[in-house]
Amino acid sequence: MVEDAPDVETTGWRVADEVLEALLETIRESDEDGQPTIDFDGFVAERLADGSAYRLETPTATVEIEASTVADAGASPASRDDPSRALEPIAPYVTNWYVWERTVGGRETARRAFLRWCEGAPLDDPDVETGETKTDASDVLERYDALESGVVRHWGELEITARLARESSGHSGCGERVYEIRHVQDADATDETLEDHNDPRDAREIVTYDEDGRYRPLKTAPTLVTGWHFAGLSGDDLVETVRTIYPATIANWHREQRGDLDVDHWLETAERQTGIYDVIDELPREALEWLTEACCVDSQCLKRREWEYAADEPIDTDHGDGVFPCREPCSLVVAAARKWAILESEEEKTWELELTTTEMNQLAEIVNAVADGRVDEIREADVYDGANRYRARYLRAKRMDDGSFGEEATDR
């Protein structure tokens, strides 16, 4: 019995077989104590006080189903009609509830949480109250319409695209997630025009090179080859993907939407340091500001700092804009400060210079061409560039072959 209409179009839902005897097995176990054995995302299901009927509540439909029919319900292929039919109504959070509490599962682990906000869900984890978190497509029918064209999410240079599965007469009625990634840059590009992949692990050689052919020490930089998408991938493998190129990005998130992300500070990470890294210690307070301006801006990386100079002592450098936090210093960080400690121990001399004004401005130019990875771009013809190659050698030639500047031996 359906006590009220639902407000939305609800035609075409259904709920499938083995979910409907998942959800009867599980309200028969209300018979005890009375209390709802299913309260999740909206979707309430009780055994009545009187225990005549079972109540399945939505915010917009309520459904009674007669304890005799759930009880007889299964004994026959035929039994499972008449609940079948009077869930319609109410499908789609019937469907939704299967998907995350037998399908996925998990409940409070990282891969439940990433999958539910890659489809705008609320975060179901009691540990979880951040407001950042919280989406305005909560509720499930407004979940399930944006799911029907597809929800789309960024992560980095990840474009995630949740959709439910279908049959080929409908849905398929467990309400089952289907989820394609390809490059943000690919965003318009025909599937046709893309490399198409459907294993997890042919994310290894994506990320392994950049588009001119480098090797990519740091896995998120902002260098992701473009051209490639993930099709019809599951939760498990939507997530395994992720992970392989973007390591450690969705267990940090999770642990900084929980709250407990563990940071290590730039002194707690130098301190540690051995062998020939024990001199990263040694790097100038002030240098620390430039090393992260160099190394951690968004320019350089996707992730967010969250580490400081010390707890108490932050760095002003901007912290980014990414999804997923960094928690500490990473390895390349820890390999560049040990080259800048070394050559910030050297004291510093006065030069004097025989240059013109414009050739100064040059080699501001050739500065800027390098540390903002430009030079390629500048084109041979292009002798108005400063950091045009022609023009550098041009210099080259006038300035370090007549001895105003060159080479000088370090100490280290």
Second form
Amino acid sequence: MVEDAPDVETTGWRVADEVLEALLETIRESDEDGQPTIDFDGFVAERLADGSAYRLETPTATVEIEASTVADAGASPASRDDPSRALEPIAPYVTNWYVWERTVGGRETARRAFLRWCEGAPLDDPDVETGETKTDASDVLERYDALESGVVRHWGELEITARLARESSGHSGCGERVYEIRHVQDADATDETLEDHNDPRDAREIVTYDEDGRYRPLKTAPTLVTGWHFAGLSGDDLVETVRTIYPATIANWHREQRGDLDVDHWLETAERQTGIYDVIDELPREALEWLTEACCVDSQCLKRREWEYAADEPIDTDHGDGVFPCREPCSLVVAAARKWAILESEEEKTWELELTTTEMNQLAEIVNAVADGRVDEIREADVYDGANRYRARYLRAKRMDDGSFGEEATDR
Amino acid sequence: MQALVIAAHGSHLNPDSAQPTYDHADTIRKTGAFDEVREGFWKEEPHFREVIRTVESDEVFVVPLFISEGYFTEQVIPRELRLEGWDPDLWDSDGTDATEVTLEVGDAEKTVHYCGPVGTHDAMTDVIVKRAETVTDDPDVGPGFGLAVVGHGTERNENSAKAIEYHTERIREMDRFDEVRALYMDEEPEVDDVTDYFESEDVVVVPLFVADGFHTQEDIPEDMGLTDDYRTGWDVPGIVDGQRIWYAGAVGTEPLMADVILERAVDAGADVGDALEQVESWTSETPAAGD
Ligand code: SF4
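Moving from the form predicted alone to the form predicted in complex with the partner chain:
Okay, now the whole complex, with that chain kicking things off.
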């Protein structure tokens, strides 16, 4: 064992037995030219020309291991102590390699890409041309530094924190990551004030009802309740939890990252429908602006709308800033569109109503209050608000008969 | 790697609609028979449209958690999953025989084994009987009892009645209950007149529905006269015209349903090890009678 760069500060990281074994085994299983196959996140293993040793190179330090150590690895566990200590200067690179290649695995999967994103590592799909696929030299050390204090990412209303699991906290010391999820609004809450969870399936309860106990049919509506957290999650459990809270968002985001998100625009989706939804392709073109304004903007849904009326016919409504894309009109929008398609087939008429200017404005205030979900916030005695209950009851008593503004309005 | 996708209807309005889907999926997860188990929905998320892409496995078994062959199993699910080359004739079924067809999907490099619905599988007969045992709290229920299997009726889908008849006939052949009849919500013989169709003093009523919802929790109990207002609940058993009605609620909530889902996947070639035995042993713990 030769240490090539003794001046490099040790990182305080150790290479656990398990990791060492995997490393030596991988080096041993060289390719047909006798070259080891490690080239990952700035960590490269190479056999010296004379075959006497292997060079393990990272941007900040290089370590050499004698060929005999590698060859004996399996047979002489007693000698392990030595290589393990010698690897300390490059330990983060080694454990980083181990975590991604052995623990996480799943090259090119959405799961892996998401976990990389969670700690700010670039995607490592080989065929992605985002221009960021190769790690910058010192990235792993920077990342380990950041992971030490926690890398925080936002995914919809979720705040996800990735950390390195230290041996001292009962972990293996294999570079394992642990994750925490909480509501973004609970960013500053202390752990004790949050309900503690660690089973991804607990998330099902959390996503089912909003703060007022109403059922949430759209999982990406910005109405996720606060007051809980999932702590100490493994990567797999993190993905499972996110999948439960925001189904299929990771898969579609990953497709988008790879540049192959398959968007189905309004017309394609509408024309595909059958049964009671067959009518939705009759919704007038201009209604799509209103529909997306009603359902898809950020205040209603955290997905970023990528679908348009047709590929060459964009809808003007704001698409939203969400991290994850919406690739086709969802079932809620399809169901609502059925109602609107039917309503839009009705003829327009001119109405004559006796209202004061303030009463006319009050109607607008009521519509706004309902549309903005503000009704519950209006104070009982706030008669200055046109959508106040007493104000609405007064208007009804004065201007309406049998719950309607006039005979004709009920005469459909 | 192999994945199981349970394809269910779900609801925009009723949070309980998906509960049986999650429960059965959890049971199957616990067996470890599949590398991945996912729920996919028509009205919830992940949608049928996007569920296949959420699995890593190359081989995906899709089991519709539907009672009968028809609009959903023949049109909606195959279309939304993008099953390439799908044609209902591939099932070669006259309404209750669909087993499996293997196809590719248009949006992922995966092989999908598209299975027949749970409701028409032979194992479903046992679940109906099991439901009767559960609601009466008697593993030997049968003698002295009538059993009504309740379905929608033909109005919406003629195969729905076929599935009801099929299981009714199979239970009748067991010779376990004194009387076995199929009743419907929207055609004769109607569930409203349940006591007209049975002579037994005790009648177990099992609706062949996947989940509890308006039909099973509101319409049927009121139609049978078990209660005037579903919101105030009803007794089990409840007395109607001097007969005891043991109303079971949706058969799909019975834990043994997980077994039918597995059977469907096995018929389609899934290797599930001893998962069937595991599920049967977990669900055979019928509560001790008479406590
Ligand atoms: S269509 Fe997409 S953006 Fe619009 S509400 Fe549905 S999920 Fe959200």
